[in-house]
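Here we start with a single chain on its own, the form predicted alone, put down as structure tokens.
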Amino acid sequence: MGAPPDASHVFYRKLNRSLPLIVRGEGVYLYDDAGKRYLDACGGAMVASVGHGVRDIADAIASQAAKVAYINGTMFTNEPVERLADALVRLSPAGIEKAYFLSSGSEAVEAALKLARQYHVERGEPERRIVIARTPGYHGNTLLALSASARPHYRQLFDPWLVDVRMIDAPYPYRAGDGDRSPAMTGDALEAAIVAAGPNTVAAFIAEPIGGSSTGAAVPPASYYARVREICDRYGVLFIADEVLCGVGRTGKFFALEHFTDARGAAITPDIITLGKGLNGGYVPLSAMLARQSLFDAMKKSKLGGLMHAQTYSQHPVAAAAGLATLRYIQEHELVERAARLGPRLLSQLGALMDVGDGAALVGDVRGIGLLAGVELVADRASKRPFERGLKVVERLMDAALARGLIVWPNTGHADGTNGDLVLIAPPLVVSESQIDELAVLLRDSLADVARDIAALRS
């Protein structure tokens, strides 16, 4: 079994409890010392896009290991990155020509924001330094990606290191005030915020095409990325989307952006992309970040030489060979497909969460699209009112399906920056319809033994 922080060497992430040892992954499972099985609804942190012990992925990671591991990729390129970068050029929307290849989302987020700072000021306008970002959202944990997040617990902690992000409303259908007509649904708070900031001091706005954990897998209204493409256009406004996340096709798409298009029916082209999580499947850390051609020229003209980011294993022969294969396993087994056509059953065993089992009252809203899911929890369904902060619903639902043999993802905070509980379940895009059903009877179970420790609690 796995040790306890106190009796190991490793430096946890979570100090409160003693993690289970696990040796052995398989599909959507994974198996600890004990022979406990664990059914993966979240793919780990959204990543194990393919599934666990795939030896098609693991094969081509010991050839590429054997060859070549490590080149400095400011001095030498190598086969698998040249690869890797084409087959995301044919899969990305016109005008995406470069990928930059590093280790997490994270970095592929910090790479992207200053390529939009040093892209402003290489066209002379270095007047250019303002990021708007969305709350809720996440983008990272690297200082200014991190800057770009809305997480009030870190931003308690590390605030006096971060740098100024305007922050507009998220558009969150479930909690919309405004319905479709508020600001946040229209894109008109974007507007509002480059006008109020000022236009020529904006450099870029980054965002999620489809909601994560922060808000649960909401979607946004048909209409709004093409609003948003259009007011950064006017505006002389870079636009990242961040599809960290949600791209690889976990949403039914390869992009989450894909699901958006224009009035005459044309796909969304933002000027930056950045992916990891799904690229990688969870085999090695890759990242990449994508841009148009157009901001490759600038940096190509650069008196200092390119794009002033340097990362020691970006452009790292072993991750894109692991990030080939993953494409290749997700191409010909078409689980970009598979998400599509699994998504509504996905959405319908989890809705009748809201009906059926003695946790249906906690279950407040399901929503998301693919295999991309939000199962939202409230004190009150019908004023949406969230569970106070220090009852700690979501950690109290997490520990119950762990202890049925089931991983979900928590989020805190969303509802006003302090409250509010929800889980994000993304299985393995590999995931089967009777593991979508075990998965739903696993959580409504997990969702009953919550709320009878609230109602033991309030007796």
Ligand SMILES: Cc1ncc(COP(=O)(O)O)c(C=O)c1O
The other form holds:
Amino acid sequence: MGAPPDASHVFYRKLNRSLPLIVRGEGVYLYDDAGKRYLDACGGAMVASVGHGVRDIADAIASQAAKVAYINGTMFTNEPVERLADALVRLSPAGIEKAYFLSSGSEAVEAALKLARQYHVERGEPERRIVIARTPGYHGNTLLALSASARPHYRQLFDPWLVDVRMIDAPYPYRAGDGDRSPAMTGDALEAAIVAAGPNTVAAFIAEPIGGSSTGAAVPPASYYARVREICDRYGVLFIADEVLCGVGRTGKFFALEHFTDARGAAITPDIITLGKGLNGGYVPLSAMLARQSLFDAMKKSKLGGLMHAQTYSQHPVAAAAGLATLRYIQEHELVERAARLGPRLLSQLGALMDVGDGAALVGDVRGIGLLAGVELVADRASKRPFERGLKVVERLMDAALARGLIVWPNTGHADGTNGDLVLIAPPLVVSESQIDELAVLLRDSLADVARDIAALRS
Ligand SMILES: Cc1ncc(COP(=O)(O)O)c(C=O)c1O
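Okay, that was the form predicted alone. Show me the form predicted in complex with the named molecule next.
Full assembly next; the chain just shown is listed first.
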């Protein structure tokens, strides 16, 4: 097993635990140096879309690194980025014509927000600076992306450095007070926030089309994004769809926004889309910002010569080669269709956790779409009362699951900013039916471990 934090020179991300040393991965499984097997039920951080250890992708990376590993995106272009941009634009809703590649989801969000701001300035509306985002919601950890993220415990220390982003309630069916009629669920909350801010001061609205870790795979009402599009159009506000977590097939469509249409059944086109995580299955860091032609045209006319965002590793050939190989793998193995087909099995197996096993009473709700599911834990199912944060229920569940060889993704704070425990289940899209069943059994047993822990604490 891996070293405790003090025995290593690595500045670990978690300093209160010893991290197992992973030496190998294959499909949905990871193996540590002691030979223990883990079922990766969340693809690391909803990243490992095509599974671990895919030879084709490793080969594509090696081959591109041997040809040319790095060029600077201000001086040259390269074949993998050209081809990946073509492929993503082909998959995108009509109107999206350009792709800008970066390394992380946070960077893609930073670039998207800067593009939105620069677009308005270039068009002679410099007063448009306000961004509207949703709570719960998450868009990354660099300071602009963090400003748009409703994660009090991430923000607290850095609050003096964060910019003014106005928050509206996210559509979160499980906790929506008035159900479908609440302003958060209809989209009215967005219009009210734009009007309150002063419509000509608002630059952009950013939202995860289907909830990621923050709302645990919550799916907004069918009419929500048509209304968002209509409101944004009415007030000249750009709509940024953050598909970093839910994009690239995770929900059973390539883009999660494809689950939503307008009243005539037409697709909804955002102004900017961000992608990351599953885009290259985690093989090397890669994210993308996709934009409408009109935004690109405004940058082209700019006296500044383009978008004012500069990162050494943008348009990286090896990262793009990994992205291309991942897309090819997803298409050849029909993994988007597979996510749509296996989603109901995942949801029904997880749904059974509410009824079966000694930990059933901890499960308040199970929801999701495709191979993205959330299991929300509550102290009382009838009232939906969350556990008090001090009990660290989701951390206990994560530890119990790890001990049993199951990896799940935790989230906290979604119920009221502080309390709230849920796990996100997002296995690699190559997961089989029997692996879904295995995952559900491991989670059921881990929940029972936690229920026993909590009972012991209370006795
Ligand atoms: C929706 C969403 N956007 C952006 C990000 C930030 O991505 P990264 O951690 O790669 O910077 C995340 C990360 O979890 C995310 O879930």
